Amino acid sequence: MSQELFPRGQWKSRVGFILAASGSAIGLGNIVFFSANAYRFGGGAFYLPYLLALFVFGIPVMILEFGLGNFTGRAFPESLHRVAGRKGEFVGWWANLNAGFITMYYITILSWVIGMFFGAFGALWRESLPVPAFGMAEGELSNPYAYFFHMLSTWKPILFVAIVWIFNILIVRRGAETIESATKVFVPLMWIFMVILIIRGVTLDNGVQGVYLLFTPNFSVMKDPAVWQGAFAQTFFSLSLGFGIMTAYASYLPKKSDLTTNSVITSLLDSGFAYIAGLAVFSILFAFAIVPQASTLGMMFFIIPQGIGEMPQNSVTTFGVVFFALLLLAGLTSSVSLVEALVSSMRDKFGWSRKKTIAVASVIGFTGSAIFALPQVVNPGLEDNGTLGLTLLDLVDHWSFSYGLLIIGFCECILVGWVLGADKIRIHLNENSKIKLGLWFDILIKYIIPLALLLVLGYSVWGEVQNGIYGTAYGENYNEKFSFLRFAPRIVVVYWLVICSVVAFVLARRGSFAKAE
């Protein structure tokens, strides 16, 4: 184990440090997922909830985590070491490397978002294109899902997926102070582009009317359990909580940061921009009569461009462009965020350079990247997702992202409010921040944040279990060649929990941490 002193970085400005923070809390979930579950539970009776868990459980968990990067100075794993251990650190890892499932699918993700931003261009906006991995001809498939999916059966993701991580190695390769750099350019073009989607919406005919609806509540929708589920949920995921993130991001922070405010500005930015983001998604969708679906990549790729596709012949390319560079701007702000939380805890353990560091990362984190991306067509009759790399991403996000991070955000309220003590935490948050935290912080943190945790975790896994563990069977119609996929949502849950606990207990077991000044 390498003992030698390495250097750790330091954000320049307290602003820079904001916008890092609440670009990384900015991602594809706050444009479109956010305006999908309000749509799906009742608009704007989706608030109340949404609104309870950010100000009860998302900002609560923002500040721990914050404070615990900047009271320990370190990334997740060797942050909750020294609060408990080589569990503590057993869990930091756990959370690492379910980061980094999301991390390898989440670039893919954005890999499909550069080939249709290239096909915004033109392409794009056509009536329909050819298929020919699934057989279709031209008119049989209309777009934008033809372009989309014959983008998917082709090679061309591969090629995205690298140009994607080129992007994040230039980002973070000198750590804090290039991802500043970076997210001072990146945030600000982020909500300038929100605001032109957002005036061109309403002032469509019957925009205003998708705003409207936004807004009204239905509130016989909150007696269902699942809306409240769905807004913790919402609240967790896009404020970047679980990740391992925050932690690492506040480390690099001097002592007397004023953590507590720092934690309200970046996750009320956050929460902000999703409201704004359901102006546009709301106004453009409702003036062409389109119906929202719940479902990121569906909203993403096909719901939202088709409305855009609707709107005056001359100004659908500059608005699809729009929308494309602004997906791909906060995804990046994302998936940087992701990148750096695993690099640095990658260096506290091993003290290893940033420059070697990062190329065992990205070799890792591209190799899974491009298996998401694989465009074998398993399934032409598009019954579920069409190709190989589309299923895995589908199956492996069910289980990493929505249970994942829930299960480390209960285990660090755990470890932080009973074995180190809340009242550490908060006494060092109180130092030198302007808003004072209470005993209230402490029973939030004890108490109400994990048996929330427990109860939506108890409510999910009841379905999964009403449901046969997601499903007997995931599909009906797949190539003979890969006839095990309809199976493959029983052995992707036990893949990832044992990928997860086996490598995070030897990490945890293996050797000390390298020292850093």
The other form holds:
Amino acid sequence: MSQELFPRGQWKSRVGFILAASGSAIGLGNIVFFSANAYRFGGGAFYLPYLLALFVFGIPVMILEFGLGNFTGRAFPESLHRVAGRKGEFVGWWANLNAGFITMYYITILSWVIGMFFGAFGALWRESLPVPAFGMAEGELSNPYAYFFHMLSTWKPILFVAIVWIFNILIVRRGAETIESATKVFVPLMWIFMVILIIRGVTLDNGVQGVYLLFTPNFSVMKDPAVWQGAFAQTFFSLSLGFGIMTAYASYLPKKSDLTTNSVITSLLDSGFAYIAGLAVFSILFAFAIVPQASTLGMMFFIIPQGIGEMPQNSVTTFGVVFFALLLLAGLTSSVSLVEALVSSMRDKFGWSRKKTIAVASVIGFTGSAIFALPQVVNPGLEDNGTLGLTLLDLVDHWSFSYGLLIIGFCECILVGWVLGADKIRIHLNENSKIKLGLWFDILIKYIIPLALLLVLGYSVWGEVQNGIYGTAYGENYNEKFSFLRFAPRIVVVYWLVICSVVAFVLARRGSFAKAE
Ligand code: PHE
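Got the form predicted on its own; any chance of the form predicted in complex with ligand PHE too?
Every component of the complex follows; first up is the chain already shown.
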């Protein structure tokens, strides 16, 4: 264990910090997952639960994560250690490991985005390639499906995974400093690309109809707990909460920062982006009467490209390229934050050099992302509207996303709210913030948020038990060649729960933290 002081780095400006934090928050979640969820839960029916989730949970937990990082000046595990000893540290590592899985598959998804980006220059709209993984000949499956599954059944995504990892390494190379420089270019560019897409979308014939659907509220669906669960999970994921990212990022801020206002600005930028992305997506799909009944990934790789493909001939390539470039930029600034959160936690603990930490994190991460990208790990049944359905990725996503984030959100509220005392964080936050938090903040953190998270989690577990914990449908759609995937659900649950817990336990039990500047 190195006893030398190691430099943790600092943001150069407040704007730089907000761009980086909003760059983390704005990602695939805003551009496609939000629209997919909004559609799934009945358009306008989604936005009230979503807005409520944003104000009652999202913003307060963001304030809490920022506060924690700035109060302690450390990333998640060490900051929770300072709050609650080794128990707290366990939660911090568990969050990091859970985030590690998400990093792996998030980067795999980005590798597919790279493939589609190249395709958008031409092939994606033209040829209908054969899909050897399904035994399908040329022309048997139409685009964009054929293009996508053709790509998935080659080794190309592994190459693209390497490219995404290299980008990540380059951007986190010097921590806050290089992240700030990259996000200063990427984030404004994302907004510009988004505006271009909206203008194209709403100027299509009938495009505006889609906008009505997004904004027409429907109160009757709100009795359905699934809507609420969807809104909560979406809020956490979209704001990058429950990963320790915001804590790591805020630990690079000077102590005298206005954290509350920064949290509010970051959250509003994030949800604002999701809404305007919704305008673009819904208008494009409605203009061509495409029903976006697909999983989130299906929306990104099939449904939206299908809409773009229907546009007037001279628009297709341009808007296809803009769409995938936008996804790539948004995804990169998000994945960078995931990698930085992990690197930051490891450096706090081990005091390793930045180079060494990045090397260790990226070798492990690359391996994981490559496993998700292995050719032919796809659902050959093409059920569920041709989505990837029951792949490993879907399964890991199910646990680390739908459960992991909410469990961590619950734990951090309990640790900060009860063990440290919500008032301590509130007092620290109020010292330098224009927006002053009242007692209501303590009440939210100590009672309301944990209780609501428990209810949502309880409801989800109940559903899980009713479907058979591993989901009865899993495995049935695979043909013989893939029948081993029957066991995937079990393996993934065990892996996610047991491995994360054991590793987090070991890390939290052992050693102390390195001293940082
Ligand atoms: N917030 C990102 C999105 O909306 C996803 C993400 C979550 C990225 C956590 C990094 C960390 O896509």
